[in-house]
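Read the single chain below, which is given as structure tokens and is the form predicted alone.
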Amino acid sequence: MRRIVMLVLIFALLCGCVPADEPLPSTSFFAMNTPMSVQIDGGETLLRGVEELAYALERKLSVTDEKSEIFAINSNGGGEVSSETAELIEFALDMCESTDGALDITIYPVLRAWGFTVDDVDYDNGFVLPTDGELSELLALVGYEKVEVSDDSVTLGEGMMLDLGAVAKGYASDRIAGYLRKNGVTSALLNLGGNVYALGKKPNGVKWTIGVADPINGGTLGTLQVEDAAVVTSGGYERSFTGSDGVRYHHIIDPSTGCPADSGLASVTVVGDSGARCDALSTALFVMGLDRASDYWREHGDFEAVFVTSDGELLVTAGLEDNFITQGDYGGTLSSVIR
């Protein structure tokens, strides 16, 4: 319930925050795991078919689906899957390796050890934390570099296991975005989990609007104008507990360590084209501190940043210096453009 509660209200401060001038159709609904909500220049009938798009990528990506593709290799060490299926995995590794592992989506055995893979664990009464001795086992089966994808079959090493989590909603919008697109849609935001994308402007011809959540001090940090583009966050406050030994953990692992990533941020909001792609980096910068994120982007270059490090200096790199206004306890203020 913490989770949900918390995704609900990233979902509110994600919303494009300037009206257009009639209130577009729109659908919310529960898939992967997350809230989702849909707002489109368009019919009833493509909103239904948004839903069921994104049901039908939970039954392929979800990790905890019995039923699910990347469930069946889990359990099996393999097999094959799905051409889509292969594909995104295939994506998702090149990702790990591009982020030299700060992104992993063999952490699945770390993550559920801390008990971020399930909704019910009570923290406070009964939950021990996993010890020096267990990660170091875990870490073991961790390495992205040992999965084999050959068309559309998928081998993993002993005891393995593959988690989509960091890019599957992002990948689900860029699918929505296409769909929509092919349906004649010029106009629509989504936002699945805080996964956001908007396609187009506004009916009205204005750039859409996007809140990103201030992790710090609560409510809005600030704005972007865009359109055609994702913007993912991910952040050690949206889902963390505190430890019988007083100490506060957050669910994004460091797959060097197999703790929750000591990097001195507190969250990454990334701008760009592809929301797969906005959603693993959104991770791996996050893990990589703001060192290492800061040369990522400036080696790369295809997409814009907002950091908040832990003792709150707020960054943005440069793409983003006139676009990025801030609000609240920001307003006005940025301590960098990372140039």
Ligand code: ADP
Contents of the next structure:
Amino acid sequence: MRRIVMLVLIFALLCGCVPADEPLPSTSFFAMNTPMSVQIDGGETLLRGVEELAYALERKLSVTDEKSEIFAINSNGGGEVSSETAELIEFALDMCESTDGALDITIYPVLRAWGFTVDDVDYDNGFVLPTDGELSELLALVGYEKVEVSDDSVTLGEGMMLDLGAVAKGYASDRIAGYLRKNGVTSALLNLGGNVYALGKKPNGVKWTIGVADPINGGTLGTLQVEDAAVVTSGGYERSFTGSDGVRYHHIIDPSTGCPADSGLASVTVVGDSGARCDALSTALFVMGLDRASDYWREHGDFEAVFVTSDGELLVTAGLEDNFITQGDYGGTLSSVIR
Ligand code: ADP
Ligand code: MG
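Mind giving me the form predicted in complex with the ligand, seeing as the form predicted alone was just shown?
Expanding to the full complex; the earlier chain stays at the top.
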């Protein structure tokens, strides 16, 4: 018996059936306000193509670039945009409605009051937290229902502004994966600032292993094995500052209060087919908190999720029960499975 095992092993090694993981051609760059890295089972030209595509999407969708389509409609209360941008806005508005406003792409006036996506904010010296009065005035400008999209024409209510920051990177991952597939790529891993997309399997035929960050202790919480899937995390730990009152404030705003979401979650990771949908959902579920998010998952069922609560509890939805392998401080201590 032992001899047969040895023979099989030697045969496998000789015919290359168990190749070691060789590093794939890769590139790293900065786009959409975040570091991005991609590895592709393909050549230099495709790597450059991916970078170009990310920059092109940034030029269209950025809320701060004065030449972007979003900047133009925010400055003019609306206007004509490309079909691509119009479709993405429509998709995002559908997600706002489906999440009952936990996602609201018109939150931008409030986000700015908290100092996010504003240049030259000095949180240590002189940044003044918005008052309740200021927030309620700004919240009057928030409301995705007041945005109209007809063909490629967008109309905003008075003083309103759009921000696709919660969906743009996930959308970019779908577009880049589409570009690569069209060019014959069957294996690639994209990481667009925490928005991961795994195209196909690794070149050796094994699924991609994706680490999920530990939002509380740092390091890795656990791993997922995926193929042709997006894995997107939203967490308060990603962009935040400590206010003059000693409180930590982060960049995901609860549209019902105008304040950074305080729903008892430290992070939400969403796994599914579409990067744009997973991105929208990771932000929205973070705002909703565990109970509402679990109900949303039960109602929709086309994605799976990993939740870490602010108390350090770790929960996964049923579809990840056998897939998510905990490690580090969480080794073997899944708090519960959501069914
Ligand atoms: P990240 O951009 O850090 O990966 P998210 O995908 O969760 O994280 O998006 C957070 C961004 O989305 C914020 O920086 C802001 O631009 C925007 N945003 C914050 N709160 C909301 C909200 N409730 N609805 C829609 N967009 C939001
Ligand atoms: Mg998001």
